[in-house]
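Take a look at this one chain, the form predicted on its own, written out in C-alpha cells.
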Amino acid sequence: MSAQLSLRVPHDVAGLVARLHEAGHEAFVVGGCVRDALRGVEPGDWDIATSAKPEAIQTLFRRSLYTNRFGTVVVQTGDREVEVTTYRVESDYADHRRPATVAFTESLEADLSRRDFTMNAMAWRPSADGGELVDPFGGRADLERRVLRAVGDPGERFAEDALRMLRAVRFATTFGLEIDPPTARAIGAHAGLAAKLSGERIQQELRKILAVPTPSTGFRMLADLGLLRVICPELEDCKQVPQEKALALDVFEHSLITLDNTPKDDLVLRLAGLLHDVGKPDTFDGGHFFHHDVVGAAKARNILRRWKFSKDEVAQVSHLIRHHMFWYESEWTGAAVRRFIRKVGLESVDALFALRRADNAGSNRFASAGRMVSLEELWQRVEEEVHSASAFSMSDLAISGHDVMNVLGVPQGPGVGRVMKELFERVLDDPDLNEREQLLALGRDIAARG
C-alpha cells in the first residue's frame, strides 16, 4: 500500500475495476495512464489489466467487444471506450515485432514483466481508502529520477520488439528523460533490427518526436544510438559534410538547427527543415553544393514515401525543398516578383519563407544578417502583390478556356492553351489587363496571329 500516493481515476473507469473485484477478479489500471497520472498529466486513455478471462469480462459488461487474440475486450462505459485485457505473457517474437505465442496468466507481475519500460510497467488499484500501487520494477523511482529504463534484460526487450528502441527515443525526447546506460547500450547493439520495422510504425514515432518544442534532441539521440543510420542513412550521411555558411559544424547539425526553428505545429515545415539539405552529401564538390535543392527534393520524396507519409505531405515537403534556394535582387520588377509567386505557388509562399527563415537561423550570423534583410524585402513585395489581387495562375484570369472557345471561336485543342498562356504572361507583366473585355480583345489578336 502507498499511504502517501493517490491517483485520480475517472469514476466510470474506477467503476469497471470495482465491478471486476466484486466478481472475484483482480483488476488494476495499468501502463501509460498510471505513468501519466504520476507525472501530473491527464491520461488520454485508461487501460485495465485483469485476471478475468475475456469471456468473463464480456459476461460482466454487456456493452463490450472482444477485439483480438491478445485478450483485449473493449468496454463502452458511456463516457469512453476502455480496453480491459486479461493478464498475459508473450513469447516467440519471430519478426521482432509481434509475439507468435500469447498465454493468459493469473499473475499481474508476470503481465507487467512483458512491458517495455519500467515507467510503463506499473499498476494502480483505485479504492475508497486511496488505492494500491504495484510497481515491481521501480518505475515510480525512475520517473522521479527522470530515467528511462527497460524492464528486465533490455537486450531481450528490444529483440522481442524492435519498435521499442524508437519508443525509447520518443519517450526520452517528449518527457525529458535520460536513457539508462545499459538500456542505451542495448539499443546500440540491436539497432540493426530497426530495419525490420514498417514505414508506418517509424512514421508514427517520428511524428511525435517532431511535435516536441526541440525535436533536434530526438534526432541527435537517434544518431548517437545508431538508429538513424538504419532508418535514414541519407540524413546520417550529412554528418562530416562541411556546412559552407555554418554556425553548425556540418550539414547534419545545420539541418537540426533549421528543424528547431520551424513552427512546432507544422509537420510539413518540420519535415522540410529536417531534410532540406539532404541533397548536399551527393552534390558537394569541395566548396559548393550545386543543385542540392533538386537532388534533395528527390531524396526527401523517397525517404517520406519509405516512411509512408501521405502523398500530399510528400508533395508539399519535396516542393518546399526543391524551391528553398530562391534568390532575390532589389532590382526585380513587379512582374519578376509575380513570376516568382507563380513559380513557387501562391499556396506555398508562406511556408517557403518560413523554411528560409529557419534555414538562415542555422547559418553564419554575419552572412545571415544580409540574407534576412533581403528575404524580408522580398516578403514585403510579395505581400504587396498578393494584396493587389494579381493573377498568379491561369485560373485567376478574368476569362476561361470556355470563353476562348465560345466567344473567340478558337476550336478545342492546343490553340486554346496557347491563347490562355499568352494572356497570362501579359497579365503578369501588367495586372491592370486582367479585365474580361480587355482580355477578350487581346485574345482575338492572339488567335488571329495563329
Second form
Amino acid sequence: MSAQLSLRVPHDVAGLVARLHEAGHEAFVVGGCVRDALRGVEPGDWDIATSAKPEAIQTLFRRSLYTNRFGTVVVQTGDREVEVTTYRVESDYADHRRPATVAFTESLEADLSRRDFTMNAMAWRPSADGGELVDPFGGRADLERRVLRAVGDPGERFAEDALRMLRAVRFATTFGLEIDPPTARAIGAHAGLAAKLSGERIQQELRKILAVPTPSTGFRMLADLGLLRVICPELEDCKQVPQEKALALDVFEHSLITLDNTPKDDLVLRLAGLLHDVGKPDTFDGGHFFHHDVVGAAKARNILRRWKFSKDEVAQVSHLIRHHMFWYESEWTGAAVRRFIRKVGLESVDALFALRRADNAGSNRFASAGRMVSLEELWQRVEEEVHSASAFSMSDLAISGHDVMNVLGVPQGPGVGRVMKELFERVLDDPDLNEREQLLALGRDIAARG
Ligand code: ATP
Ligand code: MG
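What would the structure be for the form predicted in complex with adenosine-5'-triphosphate, rather than the form predicted on its own?
First the chain shown before, then all remaining chains and molecules of the complex.
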C-alpha cells in the first residue's frame, strides 16, 4: 500500500471497478496498464481483474460479452472495451505454450503470481480515498531500478510458456531494462523451447523490437541469450562470416548496424536491413560472396514466411534484398539509368536507396565514402529521369494493347505483347518517342515486320 502514489485511471474504467465493489466483489485494474501508468505512459488498454465470476460480471454490465472459457468478459464502456477477468490460475502447460485449462480462484495474489514479470504482476484499486497498489513481487521497485525479473522461479515460468522469453527481450528492448541475471540465465537454459513457438507469436514480438530507435540492442540480446540460434539460425550463422577484411566486423554485426540505420517506422526496410546479407554464409568462398543477393532473397523469404509475415511484406523485403547489390558508373547513359529503374521497379527505388545508404553506413568508413558519392550521383540521375516523366513500365506507354489490336489490327495473341515490348524498349532508349501518333507509326512498322 502506498499513501502518496496515485495512478490516473480513466473515469469510465474506475466506474466499472466501483460497480463491482458495490456489488460486493473485489476488483482492480491489473497487469500492463498498471505498469504503464507507473511509467507515466498512457496504457493502450485497461484490464480489470475481479473476484466476480463471469456470470456475475455479465449480470452487472449489460453491454458485455463472454466469449471464451478463460474467464474474460469484454465490457463496453464509453468508446472502449475493457477486459474484465475473473481471478484465475493456469495449469497444464503441456506444450510449453498456452495453458490447457484455467481454474478460478478467490485470491488476487494467486492471479498475480501466474503473470510473467514482476512489473506485469501489479494491481491498482482506484478509489476516492486515494487508491491502493498491490505489488507482492516488488514490480514497482524493479521498474524503478530498471530491471526485468520473472515472477517466481524463472526456469519454471519459461518452461510453462516459452513466449515469455521473447517477451522478456521485447520488454527489455522497448523499455530499456536490464534482465535480472537469474532470469537471463534461465532463458539461456530454456532457449531451445522457443522452437515450439508459432510464427505469429514470434512475429508479434519482433515487430515491437523492430520499432524501437536502436533495434540492434534487441537482436544482440536474442543472440547472447541463445534465442537467435533457435528462432533464426540463418542470422546466427552470420556471426561466423567476416564482413570486411580490414575490419574486425562479422556479417551479423554489419547487419545490425545496417538495421539501426533504416527508418524506424518502416517495417519492410527494417526487415530488409536485418536480413539483407543472410545469403553470405552460404556463398562465402574465402574472399567473395557471389550471388549472395539471390541466395539471401530466397532465405529471407523462408524466414519471413516461417514468421507468418504477410505475402506483401515477404515479397517487398525479398525484392529489396534481391536488388541491393546494384552498381553504377558515371559513364552510364540515360537509357542505362532508365533500364535500372525498370529493373528494380519505380515503386521500389526509394526503399532500395534507403537500404543501400544504411548498408553503406554499416560498412568500412573509407571504402564506403567513395561508394556513397556514386550512390548519390545515381540517385540524382534517377530523380531527373523520374521528373522528366519517362516510361518505366509498359503501362506508362502512350498507347495500350487495345490500340495495337484495334488501331493497328494485330490479332489478339502473343503478337500484341511482342509489339508492346519492342515499343517499350524503344521508349526506354528514347523517351521522346512516348507519344501516341509516333508509337502507332512505329508499331505499324514492327507489326509489318511480323
Ligand atoms: P503490451 O504493452 O504489449 O500490451 P502487456 O504486458 O499488457 O504488454 P498483454 O498481452 O496485453 O501484454 O497482457 C496483459 C497482461 O497479461 C500482462 O501484463 C501480464 O500480466 C499477463 N500476460 C500476458 N502474456 C503473458 C504470458 N505469456 N505469461 C504470463 N503472463 C502474461
Ligand atoms: Mg496490454
